[in-house]
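Only one chain is included here, represented as structure tokens and corresponding to the form predicted on its own.
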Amino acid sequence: MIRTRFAPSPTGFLHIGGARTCVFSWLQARRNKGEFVLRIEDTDRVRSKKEYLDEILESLSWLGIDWEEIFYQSKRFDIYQDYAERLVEEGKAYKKEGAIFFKYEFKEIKINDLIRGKIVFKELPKEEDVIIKSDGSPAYNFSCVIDDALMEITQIIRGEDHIPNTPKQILMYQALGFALPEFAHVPLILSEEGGRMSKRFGATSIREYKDEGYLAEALVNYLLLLGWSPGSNREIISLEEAKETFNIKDVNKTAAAFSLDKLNWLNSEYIKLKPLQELVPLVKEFLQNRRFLPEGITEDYLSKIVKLFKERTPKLADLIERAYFCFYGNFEYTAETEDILKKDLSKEAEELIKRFESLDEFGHDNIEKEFRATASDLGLKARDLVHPVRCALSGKKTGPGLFETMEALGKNTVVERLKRLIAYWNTNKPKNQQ
């Protein structure tokens, strides 16, 4: 049975690279009806923090990752000490200055990496390594080998930055008499410019992506595309679907480039595809967490607003700016709307108010019919009214469909904002119209 693991260190938050490695490892186990283990590498007593651990576990659960078992290295120090002492007794390690060092008996090492194929190690970077530090804590390579062996990990999937550790660990496996697992070293994720990931180029924590309003399904889908493809030119694939086709051997050997534009596109597609009854609660929770949602907003009204922006929202955080006018009326007319509002159409707007107030059913079709009839009766083209009315409703030059927007806002709000625009024109009447 295939058994894989993910081994994060709670000395920082979970980032894109670690999350992708975890998803690949999880899928490899699930695809083969195996087991997935989570191991918390918290041997650094100073830098390991509960807040980091909590974030890691929450982020993995949010992404849809589950596990059969979870282990904490901080609770296994006695195990590491026992194996180190055994190596000392067998002459394979020695004590010096309160620490225990491993004796490397190096010879050429070859492995068949599941992603990269044959890798040959001809030398080690140094002749000795601490395996138990003077404070009693284990060194990374030693605790990693002990745990992977005792936890019966059959395939170790990790970042390519661990390749230099591999020959050292193999020698420890052999010295301890453990069976060797298979290794798969996943290429790094680079910025779009080809450099290292940074805050500017996507190296933020998974929690930050969640806080920006990315959907879990979209983010995990994007992680999959960073080095793997479902084939047939598909780009949208769920974890459940990937479980049927993923194979670690199909992961690319070359580094993947992170593209925020691609992630935003993918997220927008998931927002479009998500049923309204599922999306509205997510939006409500998101806006409440941002302390943006005013009290008294009904589920029905929020549903109308979500529907209004569903087709044009890359991420939920964009609603804060784009849909501001739907929740608050204290927006201002800006410099970008000056050209639109320089012509006083207050009389035309008053006529539009009368027509709208007479409507018993303030739905899209009736709104559009009355709007176009008003423009025609006043000797105007519909577009002559469209732009100033949009400015009245939102303070913006562009936005969702005008008639859909009016229906969502409701008659009272539309009338109120048209009156506000009339008052603006009366106060700021162009000199040639005074």
Given for the second form:
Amino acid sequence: MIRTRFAPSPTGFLHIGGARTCVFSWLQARRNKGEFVLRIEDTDRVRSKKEYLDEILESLSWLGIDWEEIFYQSKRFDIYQDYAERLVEEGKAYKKEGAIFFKYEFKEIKINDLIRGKIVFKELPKEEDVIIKSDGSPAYNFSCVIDDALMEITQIIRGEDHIPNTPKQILMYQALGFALPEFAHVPLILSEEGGRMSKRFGATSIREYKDEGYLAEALVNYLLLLGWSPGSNREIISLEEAKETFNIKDVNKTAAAFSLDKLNWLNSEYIKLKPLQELVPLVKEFLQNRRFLPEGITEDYLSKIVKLFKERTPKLADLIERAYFCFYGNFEYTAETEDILKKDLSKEAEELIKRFESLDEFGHDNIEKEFRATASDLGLKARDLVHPVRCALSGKKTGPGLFETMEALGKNTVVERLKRLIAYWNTNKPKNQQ
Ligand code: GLU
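Here we have the form predicted on its own; I need the corresponding form predicted together with ligand GLU.
To see the whole picture, the full complex is given below, headed by that same chain.
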């Protein structure tokens, strides 16, 4: 049976790179009806923090990753010590100044990496390494080998930054008499410019992506595309579907470049595709967490607003600015709308108000009919009225369809805001008409 693992150190938050390695490792187990193990490498007592651990576990669950078993290396120090003592007895390791050192018996090592193919290690820069430090904690390479062997991991899937560790670990496997697993080293993720990922270019924690309003399904889909492709130019694929086709051997050998635009595109696709009844609770929670949602907003109203923006929202955080006017009326007309408001259309606005007030049912079709009738009766093109009215409603130049917007806001709000625009025209008499 295939058993894979993800072995994060809780010395920092879970980032894009780690999450992607984890997703690949998890998929490899799931695809093969195997098992997936989570191993928390918390041997560094000073740098390991509960805050990081909590974030890692929460983010993995949020992404849809589950595990059969979870181990904490901090609880296994006795095991590492025992194996180290055994090596000392066998003359493969020795004690010095309270620490235990392992002597590498190096000769050329070849592995057949599941992603990169043949890798040959011709030399090792070191002849020995500490395996148990003087404070009793194990060195990474040693605890990693003991655990991968005892946890019966058959395929070790990890970032390619660990390639230099692999020959050392193989020598330890051999010294300990454990059977060798297979290795798959996943290429790095580079920034869009081809350099290292930095905080400015996407190297933020998974939790931060969540807090920006990326959907878990979109983010996990994006992670998948960083080095793997479902084939036939397909880009949208769920974890469930990937479970049917994923093979670690198909992961690209070359580094993947992170693209925020692509992630935003995928996220907007997922927002678009998500059924309204699933999206509304997500948006509600999101806006509440941001302390943005005013008291007394009904589910029904929220649902109308979500519907209004669903087709064009890269991430939920964008709603805060874009849909501000749907929750608050205290926006200003901005400099960008100045041009639009130059022309005083108070009369037309008065007429619109009159017609809207006479409507029993304030729905899209009725609104549009009255809107167009007003424009043509007063000798205007509909579009000449569209811009100032949009501005009255939202303070903005662009936004969702005007008639849908009016329907969602409701008659009272629309009338109130048209009146506000008329008042503005009255107090700021446009120059050309003074
Ligand atoms: N704790 C190590 C890391 O986070 C694990 C490396 C491995 O997967 O072997 O880099």
